[in-house]
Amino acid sequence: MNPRSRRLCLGAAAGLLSSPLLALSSRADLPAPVAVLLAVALGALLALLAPTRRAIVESLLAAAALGLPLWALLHVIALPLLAGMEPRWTAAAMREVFPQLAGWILFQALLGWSFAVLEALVERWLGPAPVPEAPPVPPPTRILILGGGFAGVATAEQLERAFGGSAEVELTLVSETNAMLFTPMLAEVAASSLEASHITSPLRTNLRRTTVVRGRASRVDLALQRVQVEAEHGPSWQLGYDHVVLALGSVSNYLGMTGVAEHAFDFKSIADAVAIRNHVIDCFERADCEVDAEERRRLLTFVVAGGGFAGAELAGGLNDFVRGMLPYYPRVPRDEVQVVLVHGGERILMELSEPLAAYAQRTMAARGVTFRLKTRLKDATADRVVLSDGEIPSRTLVWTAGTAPNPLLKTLGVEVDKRGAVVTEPTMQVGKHTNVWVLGDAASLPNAATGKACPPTAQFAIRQSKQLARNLLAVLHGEPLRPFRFKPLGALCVVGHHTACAEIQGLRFSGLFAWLLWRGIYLSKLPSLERKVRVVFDWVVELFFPRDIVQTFELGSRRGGGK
């Protein structure tokens, strides 16, 4: 007899032994046979409610506690209703059946005692009930995700949704930071419109069943299926995997210019944005008491290299920020403040149509941004930026003009394109390594909808993560895989205060409406309700108060000799 059946039989037997007390206490309302059947049923129910054996006193007290609700259910409500009367809600009516309450509590206590005693005696005579052996559970499939940016975190979230609470997979995310950065709003942090922490979302609160490992992947062994992980402080260790997802993102590419690498600010992390903001404020503080006009101009000239989305948004935001600071620095001449955008192409924002890009350039120029187009940046020192057609005296250079996939990808021994991204199948697998998956900036992935390689943007990375999760689920369940197919919805770019450009499904918007559209769309994509509320609060504060000019900690950002 299995344990469940044995306990049910013992519960019914305990109910039968205790039934005389129930029949005696309820004789005015229940016939004796009904009382016996009810006692047996309650004994079986007690066995179901107590899945493991209890001590005798514990069983007695637990069963006695059920006497009150059973008395109320039967004598106060059920029996009067069956007799065609109103339930005994009044105190006087309850007093009539109060003797039965004492009987029920005594009956339940006897039932609990009898059940515990019978169970102990049977276990002593026959031994413990045999426990059926559970079928062997196969070990979970280990899925290791490398990279805590848009692509990596979105993949972890999609895998959690795809597999739910299933124990068939074990998810691990390796990230150099403990939070995901919402990069579309990074320029607003550098321009002091948003608090730095409000566009970062903690990984451990967003990922419910993924193990987060803080560290940097330094080596991937595809043959042994192991990844070497190095912590910022402490020893390195290895993680094994059954499937590995490479979402390692990109790094700044200075195109061999050592001076730029040494003196320019990066613009990829929250630490970079905070460092830029602090540096700009510091330049104003120094310029406010600088008597040398040439040095003051160097301090007040801010150069942004790169005319893509990142460069244009940063230049527009910095221009608003520095011109908004002028009232607080009365000794700083307004005409000496410059924000210069250097770009090698004929126009900025090549991702947008030409009319929208021209509108963005006109608007930014009218607000004071200087453009140096068809001009290549050749080098930089601590106090000047060297261009193909001259120099700009400046102590501030922000580099947004070039990125390259993570150099770790070149050590894998798989095919990479000229950028250094891993060439993948349309399913996001890597050739013969069917357990290796790549997406985001790290992948050279053909888009089945267009036949071209996907651009390294957050919009594509998020869509790729959804298809990758579906394909991993299909692999584990023996189902066919599908190629990645996506038509981009459009592009958005904010270029200054209350001004943006938007191109969505062939429709073009500019100005205030595009700016509201930009904020609405990106706010909806910001992870977690808490972060959304914080960002909205920052935006509301900005409507009524000037931007903050207090220098904050730089969070360990890197800065070269120009600091």
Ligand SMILES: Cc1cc2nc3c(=O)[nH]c(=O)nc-3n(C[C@H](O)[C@H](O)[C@H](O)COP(=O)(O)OP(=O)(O)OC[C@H]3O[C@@H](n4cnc5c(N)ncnc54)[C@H](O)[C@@H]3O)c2cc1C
Second form
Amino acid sequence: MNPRSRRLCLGAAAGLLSSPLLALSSRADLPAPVAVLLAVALGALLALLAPTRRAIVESLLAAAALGLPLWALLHVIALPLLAGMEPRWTAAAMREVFPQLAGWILFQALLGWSFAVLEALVERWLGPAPVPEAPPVPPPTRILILGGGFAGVATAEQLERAFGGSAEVELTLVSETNAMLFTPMLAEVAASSLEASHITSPLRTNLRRTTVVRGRASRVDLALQRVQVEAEHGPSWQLGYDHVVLALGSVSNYLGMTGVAEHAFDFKSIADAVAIRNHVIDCFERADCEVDAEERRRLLTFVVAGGGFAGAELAGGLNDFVRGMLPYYPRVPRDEVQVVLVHGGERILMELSEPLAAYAQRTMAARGVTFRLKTRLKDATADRVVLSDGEIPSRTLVWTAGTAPNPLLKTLGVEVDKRGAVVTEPTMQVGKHTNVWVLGDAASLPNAATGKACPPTAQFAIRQSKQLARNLLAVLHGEPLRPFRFKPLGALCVVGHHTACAEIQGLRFSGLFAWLLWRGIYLSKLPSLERKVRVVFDWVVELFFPRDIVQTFELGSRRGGGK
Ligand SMILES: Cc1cc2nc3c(=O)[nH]c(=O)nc-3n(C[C@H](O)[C@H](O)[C@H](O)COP(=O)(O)OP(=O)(O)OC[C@H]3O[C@@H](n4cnc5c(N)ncnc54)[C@H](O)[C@@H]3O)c2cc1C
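Can you now output the form predicted in complex with this ligand? The one shown was the form predicted on its own.
Okay, now the whole complex, with that chain kicking things off.
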């Protein structure tokens, strides 16, 4: 017998046991068989109203409390109506049936007491009523995202949107940093236009239903479906998954030049940008009291390697920054300050059309940037940058000339291309591992719209995340998957003070208009309203005040790469 039926039977039995009291107290109004039937029905009702077992006293009091309304319902309203009379609302009429009230309260108390006693006896005799098994709820599908950059965060956001509050999936994101970096504005941080934290967006406030784990994924076991995560402080642990999304981005690739690896600044993270900014200010402080002219020149020569977007934007921004600092360092000779851009190709900004790239180079050269084109970097020491056609004495080298997909990808045992990016299906799955997904800089993914491999840009990483989330949802719901297809919108590059180049849907813009376009478009892409407001404030402040030259480290406690 199921627990509900058992309780109903016990309630009816308790009603039967207590019925003599009801029959006795209501004998003036109810025939005895009706009183017995009513008592049995009330016992069953009591069992329904109290679906779990109560203590004896509690059951007695709860049932007794129902005596008053039952008395009023039956003796004051129902019985007079059945007899064709008005309800007994008046005090005098109620007084007539008052003895029945005492009878009802006693009957109900006895009913509650006997029901609880019977339940306790039966439970002792038969054991507790079997608890019905809840209908099986399938465990949530565990989706683990590795990487908190553009691709990883956008994927988590898309999945949050797609699954809403559904318990169907459990989302976890592992990232080395606790915030997402908006790299297109990184040059402005290095050049002291923007406050560093304003171009980063905290993962925990952006992602509402994703568990964020700050740590470094050190091993991905595709066979056992688990990832080893190293915490900065404390032991490592394992995270299991049903689907894993690899959005591990890329790292600097020094092309085997150990001197460059040792002495150059990277330009990929917020820490890199802050370190560059501090170092540049430090060079000016040192140059200000340097008596050796050669050393002063070295301190005031800033070399950027790489003429792609990152290198050109950094060279343009740094050039504005160092020239803007000159009025505050009157002992620093203006003609000794140099920003040099070293690039292996014939022209910079291969991503833009030739006339626009030429415009960018002209504009930057007019503002003081020196170009060393068709020149390769060969090595670097603490005070020299060695080139294929000579040397530049300098204490500052920033490397933007080469990146490689995250080295962890090579340890997965899946196919990688010559750069080390995971070769994926057009759906972003990895060969036979249909629960392994890769996107962003980590993926070698064909674009169905062009038939070419996707370039490693944020624009593509964000678009890929949308398709990946749709495909993952389709897998879980047994629907067909779609290949990644995207027509790039264009390219934008800011090359110095109030100047930019833009190529959007075949249209070319340059100068102030392109610069305003650059700011407008990237501001709209910056995650969260709060960060947008902060960046706009920084830009407004920059219009009226000089760039900040406060060093944000203490002398003797410098950190970061570089010299
Ligand atoms: C200076 C600069 C300017 C740029 N400007 C533009 C631009 O204007 N437009 C554009 O489209 N693109 C631009 N890019 C390129 C763009 O930033 C990248 O293509 C984009 O960031 C790729 O996104 P991703 O998520 O694949 O990688 P990333 O954004 O690099 O994210 C990778 C994430 O994984 C984390 N991670 C790495 N290893 C581990 C690990 N083992 N465990 C846990 N977490 C790990 C990293 O900390 C990082 O958070 C720029 C890049 C740079 C460096």
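So that the term is clear: the rigid core is the largest set of C-alpha atoms that superpose within 1.5 Å between two forms. Because the structure is predicted, anything quoted here is derived from the model rather than measured. Residue numbers count along the first chain shown, from 1.
Remark: with the core as the superposition reference, the CA shift of residue 317 between the two forms stays below 2 Å. Once the cores line up, the CA of residue 103 ends up 2 angstroms or more apart between the two forms.
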